[in-house]
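Encoded as structure tokens, the following chain is the form predicted on its own, with no partner shown.
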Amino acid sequence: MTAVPDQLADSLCYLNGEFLAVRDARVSVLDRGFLFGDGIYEALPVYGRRLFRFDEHMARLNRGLSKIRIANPFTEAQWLAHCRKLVAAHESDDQAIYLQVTRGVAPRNHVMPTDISPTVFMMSNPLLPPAPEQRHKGVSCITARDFRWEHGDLKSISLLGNVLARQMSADRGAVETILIRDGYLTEASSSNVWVVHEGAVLGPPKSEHLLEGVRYELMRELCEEEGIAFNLRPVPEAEVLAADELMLSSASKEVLPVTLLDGEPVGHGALRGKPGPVYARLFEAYQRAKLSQSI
């Protein structure tokens, strides 16, 4: 038996009607998240022991749940209760909740089963948020083709691509991968990617090719807190390469500016390889709905 991390072996977590130590929680070999990747996950921060747009995700799951034809199998407040349940038990009060939900046990087949209950599976991790070098010097990506599947719009826990992609860019010393797919920007391995250009936010629109963070709204809503233009729109890759500042954002990154990108300095001027003043504002306008949209 593959030994569970000491770190995690003791903390609570949920698994099908159970809470339990991590180290005790099994799911079965026919478990069809185990056997073909057929689930939804989502991760929600926490703050101050406080949940972060709990709504929004929620509404994510909801979706990606409905796309694959799994039925929900909380209502929103069982949701709740079970997270502050894990959030509770948690020493630290930052924190990422991870929860996943499956098609269920059933002898393999692709074809989906209609007689199985789903298995649901959660737990909370502490909150490793950027380090504050990475905030005052900005990170490094690479860019890359984006050759994952066709459903990008779904979180869903068949995450091959994504981790193949984030290979990449691990191997080069980068924090990202921002892929590209027949010349216009998608999104990062495990992030959403936003151009800055005259002053205004880009992002590309929403579509099947890319997931819709929860972030998405949230940078929206922050830019125009700001006063800042934001505008959703194809980017194509030369956009990407001139962009006057780049970010990331994810629930884990927050909002996070890129610097360095294929091993060129993003922006211009006197700001060239350096962290941009859009970046600053919307950092700031973010802490600030941290302790407003939290429950």
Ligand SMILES: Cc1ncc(COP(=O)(O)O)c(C=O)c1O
Contents of the next structure:
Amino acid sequence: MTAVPDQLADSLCYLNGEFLAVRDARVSVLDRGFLFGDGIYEALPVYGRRLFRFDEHMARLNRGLSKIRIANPFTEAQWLAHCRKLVAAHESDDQAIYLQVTRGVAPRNHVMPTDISPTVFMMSNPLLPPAPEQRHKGVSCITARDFRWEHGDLKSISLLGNVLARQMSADRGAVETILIRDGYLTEASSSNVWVVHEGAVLGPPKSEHLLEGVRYELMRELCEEEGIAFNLRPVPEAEVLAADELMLSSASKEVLPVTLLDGEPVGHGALRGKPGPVYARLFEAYQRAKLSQSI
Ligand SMILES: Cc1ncc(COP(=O)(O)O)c(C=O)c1O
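Could you drop in the structure for the form predicted in complex with the named molecule? We only have the form predicted on its own so far.
Starting with the chain above, the whole complex follows.
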């Protein structure tokens, strides 16, 4: 058995009404999260002990829970209080809160039971931002066919498709797998993907094929602030491969430049294979947003 590092095992988590050490937290083997992957999760970044875009994470949690017919067990104020308690108990100023709500414990049956309480689990870990070298040089990604299901808009704890997709890039020493469905960009295994084309930032429209990252609207706002054109429209694979710049966004990556795709340098001319100017502006704007939009 892989040992859980002591530091993690000792750290405080929340499970079904109790705050306790991770090593003491126990969930039933009949939990539908364990048996079916029947639940929704969120991952929220914390900067200087303050939660970034908390309302947007809560709105996405609400949308996901209502789509899979689980009643949200808490009000937003209760979620916030629990998050704050976890943040206060951890050493790092910058943290990543993970929370998940599963349908709960019941005899195994695909049909949704109606009379059970959801299982709620929350923990916080040190936030692991991209290494400085990744920021300065950009990262390598691969492309692959998007073979996942048609509810990519749910932040489902059933992540097998995403795990398989991510492993394809891990096996090749790359940081993400950029997914293409029927010739068009969807997203990456755990990030959204942005293409810079003639100075404009392009992203796929929101749909059931991809998770609307909390950074989706943030990218729009940052582009607006910076006077960069922002356009959500179908992005053909050929445009991804011919991008002037390519970027990933997620809670932990913030915005991160992709400079190598399927082994080929991204971009053109002098900037080929290097992080580009649009990335640089969005990165700076993102750092300002962290200061002004954390509570
Ligand atoms: C599949 C997928 N797409 C996109 C994202 C980016 O979402 P966010 O910006 O909310 O972190 C994630 C984040 O984990 C993800 O798992």
